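One chain comes next, on its own, written as structure tokens: the form predicted alone.
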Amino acid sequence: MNFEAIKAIYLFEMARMRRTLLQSVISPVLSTSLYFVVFGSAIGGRIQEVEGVQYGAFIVPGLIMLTLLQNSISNASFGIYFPKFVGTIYEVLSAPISFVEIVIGYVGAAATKSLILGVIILATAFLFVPIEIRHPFWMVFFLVATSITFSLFGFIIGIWADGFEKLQLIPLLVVTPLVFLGGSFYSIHMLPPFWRDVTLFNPVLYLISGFRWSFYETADVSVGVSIAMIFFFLAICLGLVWWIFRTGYRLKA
């Protein structure tokens, strides 16, 4: 394993949250708080509690999900992406590293952005309602988890798109509803039979519903099944991944 190729790669993609600060972490935080500002106040005054959780501590887990999510598929996306654009990326596939090294920067920066990102807001949580965590470690087993899961799935959309739009194109047509229909801000036991079955097929529950389970000890569908979920689509970007380097898909050319 070669480390400090790893190490040029990570630290590189980490320079770059720290010239894009404003972008990277300063416009999550203030698009979260107006979340919570919106949904808290507004809704909150209607809904006092879900499952015997104060609405505004309720969705804390969700708008948590939503935000690292967004950022881990961006930052991974963006960061494999532009070296395409420019055609440095032939530099890093030439150099004598394997491609599970290349992978390892990228996405071990995208994640760890996302991480910062995640621990600032749930701070910034704090300053809004009262959060209870009752369990620490599954809360950061969740949180890494899904940071370098989704970031694997941006690797991948980074790899994939020809183009700028397309890296946007899943991520706001895809993975945001996922979120945002996942019961981000609600439960799902407050939908009517049909719409729970249907909400049921959505994977993104399955992480959102675990991650509240960490704070709350209240979630929509069991935990072993969340966990199991998060295992099963870290195997699927595993194996694309693979197969991308393998094949060299969208690389060669």
Contents of the next structure:
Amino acid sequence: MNFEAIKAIYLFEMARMRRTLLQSVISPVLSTSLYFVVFGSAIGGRIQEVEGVQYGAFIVPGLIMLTLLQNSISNASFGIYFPKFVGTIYEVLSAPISFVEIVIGYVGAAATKSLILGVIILATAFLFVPIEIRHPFWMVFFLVATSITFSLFGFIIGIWADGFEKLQLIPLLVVTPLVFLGGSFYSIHMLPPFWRDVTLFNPVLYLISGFRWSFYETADVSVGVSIAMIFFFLAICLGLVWWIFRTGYRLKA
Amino acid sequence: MPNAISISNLSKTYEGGFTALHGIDLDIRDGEILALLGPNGAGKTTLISLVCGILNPTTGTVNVQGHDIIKDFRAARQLIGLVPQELHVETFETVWATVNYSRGLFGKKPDPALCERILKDLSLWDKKDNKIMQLSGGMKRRVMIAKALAHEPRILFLDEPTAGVDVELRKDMWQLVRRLRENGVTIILTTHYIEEAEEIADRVGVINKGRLILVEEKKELMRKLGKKQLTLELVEGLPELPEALSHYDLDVQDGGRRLVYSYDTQAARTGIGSLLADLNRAGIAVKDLDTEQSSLEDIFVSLVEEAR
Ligand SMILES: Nc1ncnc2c1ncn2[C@@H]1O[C@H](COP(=O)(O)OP(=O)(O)OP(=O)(O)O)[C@@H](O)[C@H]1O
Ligand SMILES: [Mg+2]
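Right, the form predicted alone is done; let's see the coordinates for the form predicted together with its partner chain.
Next comes the full complex, this chain leading.
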């Protein structure tokens, strides 16, 4: 294992993110605040409580997950797509490192940034609503596991994409709808039975449910299932990355 | 002396079926400067990319100081530095950050003193805190050289280092190349220009249409390349070559109205003087004369024909 190389990639990526940190922090903080105003205050005034939790506080885990997923995917996909696009990938390919180090460097940096954002949004949320975290360990677990898993997923998208449109395609068309329909803003128990069953096919539901459980001990599905699901996603992403490594897919002709 | 790089039966067929390299065999000697010559699309960049691990070979093996580039890729790549043909740079980074990054990427501990020396050698030191997008094209190329040198490679590939480079920088570059060679670094460079190879290389390889058609000591090649032709237009056609001229390498053309004499520019005596004297003595009047140096193109043509 070439640790110097992992460190080099990681720090280089972090430096790139530091340059754009202001934008990348401001925009999710701003949009989260807007969600609080719209959902927490305006709508929350009417709903008040969901499963014994104040509505404004109820949506916090979902909002954090939304930011985490979107940012993990966009950071990691852009991080590897950009050098492919401008050609600087040649250096990474010619370096004495294997794909494993490349993945750890790029995905590690993207996941770190998502984590930082997640924590910032959590801190912002404290300003708006009363939040309690009943299971801090599992809260951190979900935070970290989601960041890593979806950064891996973003990395795969970045390798697969051969144009900027494709880079946007999956986050926009798949991930955002899944997050919105995954119980960020409601409990699936509020849905009619048919839609409740449909929602169970939404993988993001399990993440949000588990994450919310670590805050308030209310969940749409049992937390064990949520934990199993996140490992399942992680396994899928690792499998895909392994396959890319074996075949050199879209990296090496 | 051991070889820096041994390439055997290396070929590359791109997706879509185009074969850019056909079974290349080449030994690159330790410490030499090898120039790879060839026209556009010959396969020079493909060859370099295969050795450096940017492309996967279709067939064949490459050994870098005894390390197979696939089985033992870490050891092999550690030894190699690459300056690619295209200017691929991290536009938004500073010169300093990007050069240090390159060193780390190759697994080396940071060494600010070394990076400083490299940047100074390449006259980039005063630009070290500039973003790369603020540099000119020639400076960007120097940054790429600095990146390639940052991990102290023992073998350096320069893919068309002089493309888009002014005379001054070219001179600096050759100076740098010579200095590296003095330190025992093996250097492989590609070029379209025979003069460049002549100036700097120890050996020259010629690639055409994906085949290595010749690898030779520069001196030997220059002898071959150094052939010139003297064309003599005669006032009257010769029915046949007079006996007195038979020992010259003469080609009679155009029904005896034109004589073409091939000679070696590097030879101590070209024989032109005596040829003209003998013509005069034989009473053959010359209307016009013209000399022509065989070009790289001619060499390609003759080499390709020979190879058939
Ligand atoms: N990715 C690719 N896919 C398909 N064909 C390719 C690819 N890259 C190069 N080729 C083809 O392979 C051949 C050799 O290309 P290469 O870049 O190695 O030439 P070169 O000798 O470096 O030329 P130049 O002097 O113009 O740089 C060309 O015919 C080129 O079109
Ligand atoms: Mg080329």
